[in-house]
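Only one chain is given next, in structure tokens, and it is the form predicted on its own.
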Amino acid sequence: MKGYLAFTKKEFVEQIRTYRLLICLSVFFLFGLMSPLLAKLLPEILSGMDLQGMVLAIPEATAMDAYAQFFKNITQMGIIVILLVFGGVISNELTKGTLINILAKGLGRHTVILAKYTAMLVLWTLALAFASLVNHGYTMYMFDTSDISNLLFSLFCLWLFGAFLLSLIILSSVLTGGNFGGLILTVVVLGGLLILDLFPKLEKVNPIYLSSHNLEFLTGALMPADALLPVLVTIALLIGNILVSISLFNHKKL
């Protein structure tokens, strides 16, 4: 337990020194701030454009538009930021050989995996919570939010998808070598999940479900019970990724 806490602390310090913490919080703060602002300004921008006589019927922006923009930003640009920040979290250290001395002093290999995943998960949680609070506060200031439903559950689904993504990055980094091996493999797997999402029969067993139906939860078109199977499947895959990562790392030649 002492080794786990010490290595986790080391990871937190490294996040600060390498500016991962600053980058994530800054970028996600911008997502939270810009989403309601873009939703508010976009109709005005479009109405002021010269469309050569064409008339566009643009409805007035609502809180739902702000959240649609927020979830779009997080599930697209936010995921890219997470991939770039954590893509080589283990493979980089394996390439540089920085883990050899630490492991030689008796630190368990499973501790490395668990500590790194813990630090990554904490940063993802902080970034998403920060962006969500900023977005919700600004949205409440600019719009009527009384018609928003299941907000916390929708955010939980997004958080869980991110937690799954981090476990996938860990597994990919253990499986591959080189500085970008983990990032490339993670992108390939995500591409495969996106392709599987095209088949309706596989939708409920695909983690992508948790990041693609957030707005339906807000409108009430979907209820939390509808996501029970995707949530359970994603949790199972997350745990499986970590366990397989530990097993592979225990047998990996450094």
Second form
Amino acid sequence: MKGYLAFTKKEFVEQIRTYRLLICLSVFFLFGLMSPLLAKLLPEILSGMDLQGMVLAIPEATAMDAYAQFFKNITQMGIIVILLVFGGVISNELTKGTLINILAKGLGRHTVILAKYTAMLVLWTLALAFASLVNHGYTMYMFDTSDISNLLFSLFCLWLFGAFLLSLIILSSVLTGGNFGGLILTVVVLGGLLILDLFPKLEKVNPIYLSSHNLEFLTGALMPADALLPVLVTIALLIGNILVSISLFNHKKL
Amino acid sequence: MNEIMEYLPFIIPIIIVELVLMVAALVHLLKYKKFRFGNQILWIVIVVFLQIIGPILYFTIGRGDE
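Please move on to the form predicted in complex with its partner chain, as the form predicted on its own is already shown.
Once more the chain from above appears, this time first in line as the rest of the complex follows.
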């Protein structure tokens, strides 16, 4: 337990020193801020264009548009940022050999995985909470937010998807070698999941569900009960990823 | 002028974040001078002229090991 706390603390210090904290928070802050702004400006930009007599009927922007932008930003650019920032968390230490010393001094190998996952999860939670707060604040400032339902559940789905992605990064980094092996394998698996998402029958057992139906929860088209199966499947996969990572890492040659 | 005033609550935070990222990246790259690829002048140009993306690229893929 002592080793776990110490290693987690070391991870937090590393996040600050490598500017991961600064990057994550500022990028997610900008996502939160830009989404309502883009939703507001898009009709004005379109109406400013010279359409040569064509008439475009553009409905007034609503809070839903702001949230549509927000979820689109986080699930596309946000995921890319997460992959870039966390892609090398384990591979770097493996290629540089910095883990050998502390492991030789008796720190359990499972502790390394768990502590790294904890630190990544805390940063992801902070970043997403920050973005959501900023986004909700500005959306309230510009639009009427009274018709939004299930906001917290929708955000929870997004958070859970991110947590699953982080566990996938850890598993891929343990499975592959080299600096970018983990990153590439994660992207490949993510691509596979996206392809599986095309089949309607498999949709509900796919973690992608949690990142592709967020807006439907807000409009009330889907209720939290509809997402019970995807949530359970994702939690199971997440725990499975971590357990497999630990057992593989136990036998990995450093 | 009114238009600008309306969007001031958006513009000011964006500028602050851009500046913080740019200064952090500039201070770091002037201090350590080690890059995975490219040279100092290239990275200064990227950091200063590519707002937001530039510093992020520097910290994620450009920065060398200390």
